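Next up: a single chain in structure tokens, the form predicted on its own.
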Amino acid sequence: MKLSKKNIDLRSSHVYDAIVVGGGAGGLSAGIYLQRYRLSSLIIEKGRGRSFWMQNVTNYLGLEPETPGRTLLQNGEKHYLELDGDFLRGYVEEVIDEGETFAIRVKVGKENSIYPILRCKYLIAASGIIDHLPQLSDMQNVYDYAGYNLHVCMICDGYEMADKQCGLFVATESAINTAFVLNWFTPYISVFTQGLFTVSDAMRQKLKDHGYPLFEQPLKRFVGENHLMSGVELADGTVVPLETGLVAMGSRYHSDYLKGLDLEWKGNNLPTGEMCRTSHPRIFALGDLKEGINQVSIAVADGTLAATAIWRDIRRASPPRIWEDNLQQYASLS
């Protein structure tokens, strides 16, 4: 059932099996199996996330190559529903610890919001992470090309790069060493520090011995029709042609609900066991969240692996369901 202001009471009083915190492809997943698994759950999902902005869903076992990010969020979440889970749009603000439950403050609403309190047995962390893009005076013109032939994923996209002239954004020197890797694809890189930073005598020479052009004065904009990037304009009026980007510019975890939690972290990503699992037995990171490679394959398996884990764990402790009527001819027979 979608839930929303006018509903949310409906389950005030309710404890879900486990409550999902993001809504993409992994939360989705999870979603769908604790359904399948006769379980009770909830996604909450905060909208707009990393999936959404794919435009083409390119790598995918049978998806066509075409299919946009949106599309495939948008049929998980049907599918999800015609399991009769529960689904929220609202944003998750604080998860409290309460023992055998957690109780998770979410924040329902843009206007007039309200904050109703859910409680689960099991979390599942699946908030994912959102990339960090030029910052431009307008930023329309960078949604204009983001997720179009301006990527944000070398392992996702490097083969959409190859061999193109490609430009590599980055927001620190450390990133600049994304360029030799990129040249698996393509060694026509050309670095754009955007003036962010001053880079090192070091780096410079090695870009140098790579042939790879540095271009440090700050962007103006993305040059291009159809979102198609087929360049970039300096603050200096320079324009230099591409035919494709990476941005390499960091990220930001959605994770802050969890700060107050007994969990282990390794950086900003959770440690995880072979089914997801956290330090802490009944909370589960996916995708983005745990330690790993950023796919989307991975983030559907991973929901697939924090059910499945979730399931056995209660059906352990649950008594065996028993064939009554059975039990009562046998009784009579003996």
Contents of the next structure:
Protein chains: 2
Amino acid sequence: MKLSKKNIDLRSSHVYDAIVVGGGAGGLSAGIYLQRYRLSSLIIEKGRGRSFWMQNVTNYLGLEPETPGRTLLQNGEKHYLELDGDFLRGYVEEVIDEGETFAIRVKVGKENSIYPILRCKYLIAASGIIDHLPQLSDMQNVYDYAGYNLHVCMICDGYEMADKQCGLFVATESAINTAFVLNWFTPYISVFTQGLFTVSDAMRQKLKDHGYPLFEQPLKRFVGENHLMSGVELADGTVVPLETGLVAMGSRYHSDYLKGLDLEWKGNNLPTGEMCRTSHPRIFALGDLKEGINQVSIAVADGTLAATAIWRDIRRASPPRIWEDNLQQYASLS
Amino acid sequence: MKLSKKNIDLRSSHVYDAIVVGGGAGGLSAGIYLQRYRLSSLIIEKGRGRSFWMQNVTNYLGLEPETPGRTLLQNGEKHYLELDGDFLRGYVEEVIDEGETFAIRVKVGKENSIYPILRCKYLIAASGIIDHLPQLSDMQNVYDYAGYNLHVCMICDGYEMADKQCGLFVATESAINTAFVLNWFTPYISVFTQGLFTVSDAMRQKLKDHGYPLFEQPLKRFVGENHLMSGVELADGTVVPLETGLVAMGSRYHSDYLKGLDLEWKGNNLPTGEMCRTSHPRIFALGDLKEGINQVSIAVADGTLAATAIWRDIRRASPPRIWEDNLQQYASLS
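Having seen the form predicted on its own, I'd like the form predicted together with another copy of the chain now, please.
What follows is the entire complex, opening with the chain shown before.
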């Protein structure tokens, strides 16, 4: 059921089999499987995650290619609620490992917030990442195009960028190397450092050898209309015409709540075994938080794997269900 | 485009980047990604695979839970064709490893068959499995219920069997152990050996201790109407009432065409690395052919992984695309 400030007290003494932090593709898939395994689960979703911003999920089997990420999330939430899963809008602030259980402190409500503690045996970290975007004085100008023809994922949208004049927006020199993968899709690449760092002579030469112009001024604004970016205006007023863009400025990982736990990290990612189990036997990591490529399809499969591993653990620790009525009369059957 | 007897000659001298054997969930996902990576691909689908028979795909994020497998396959084929992938109805009879390429002999057409040879650099084995079903004199009687309330996958449909009187149909003693997992969902389990083997005393005792009756006669027929199985009639005319059933009789692997290749096997499965690459560097295995759990979501992610690995291989071996027009005038830009 949908939980909120009003009814969260119903769950104050309940211990869930699993709490899933994040109601994106991975978290919803995990929730659907957990409920179908007849386990007790709660998804805590803060809202507006990475898939929420996708205007088109173009590469996920079964969806019309023009389906927005929001629709995928809505369908998944409905599916999960029909299976009697619990769903709460809130922000997970802290997780404390109590040995057999986790205690999870959630901020619920932007105003007059309450901070309930919820408990579970297993924790699924499916809170994902969000892309860093160019920081302009008018951020609405960025949001007007991000997720439309200003992309953040080359694997997802390289196809849409094919043979187009593409701006590559970076914040570090190493991210300029994205150009030498992006050129599989298009060679018409202009690199924008946004004035954020100095480019080495070696990289300068490499770009020159490929014919990819380098623009080192801060950006003033994106140019375009109706969510179609058609270029970028630099600080000095120069307008560079573009047909598409790729932002490769790294990501923020939604994982602060995990920082107090005894977990092995690899940079910002959580290394996992084949069932998405982290170094902690009762914590699983899905999708963008674990290592590997960031794709909806991968996150969905991760949800399947984590839920299945949790089911196996709990099932194996449970006494077998006997057909009681038959025990007495079984002699006559055999 | 759709290929057939009529137009297959168009591709007689073409070398695909990848040919995908099997147009189920894994193969279609691989095809969609391959095309979006701007590679050249062909899916060869024999028809009527495992997902074709699913009456409801109940656990795949994004689909309405009542969506039949056929709809998922139709949507996927449409999606793939819109991306200009090639799709051929046919049966892959043999694959020959020519070193740089594979030569694939396909039987096309049930009558007046032709046997074109198609070539590719990479092979994706996504041909899956099909479940063994009880063999009755009237197989239509089995098909009337299989995929409805006579299930073949506990992970998929355990939820639907919860607390119901469930028949477990097995062909080997070891498969009887399925009962001791199925009892997570329901304890009302009756085991049917169909007269196919003799049950050990130890297993007999174990079933008795759980109260699960054992029926050792051959089956005459399933009883029911409108695709709802309500019991089974044994050879001696006894009718055992049931509310649902699980067939656990193993599977046939669609992998004969791989048998002549230099590949490492683990039983009927192909061991794979994290990107679904088999022991052969140019052959990938997806979904039910590889090890692990057999789920639509897993197969879909596998398609993503295999296509991505193939793209990386081909991309890294290709010369970089230069923005030629800029090379001349680049001096003036910098």
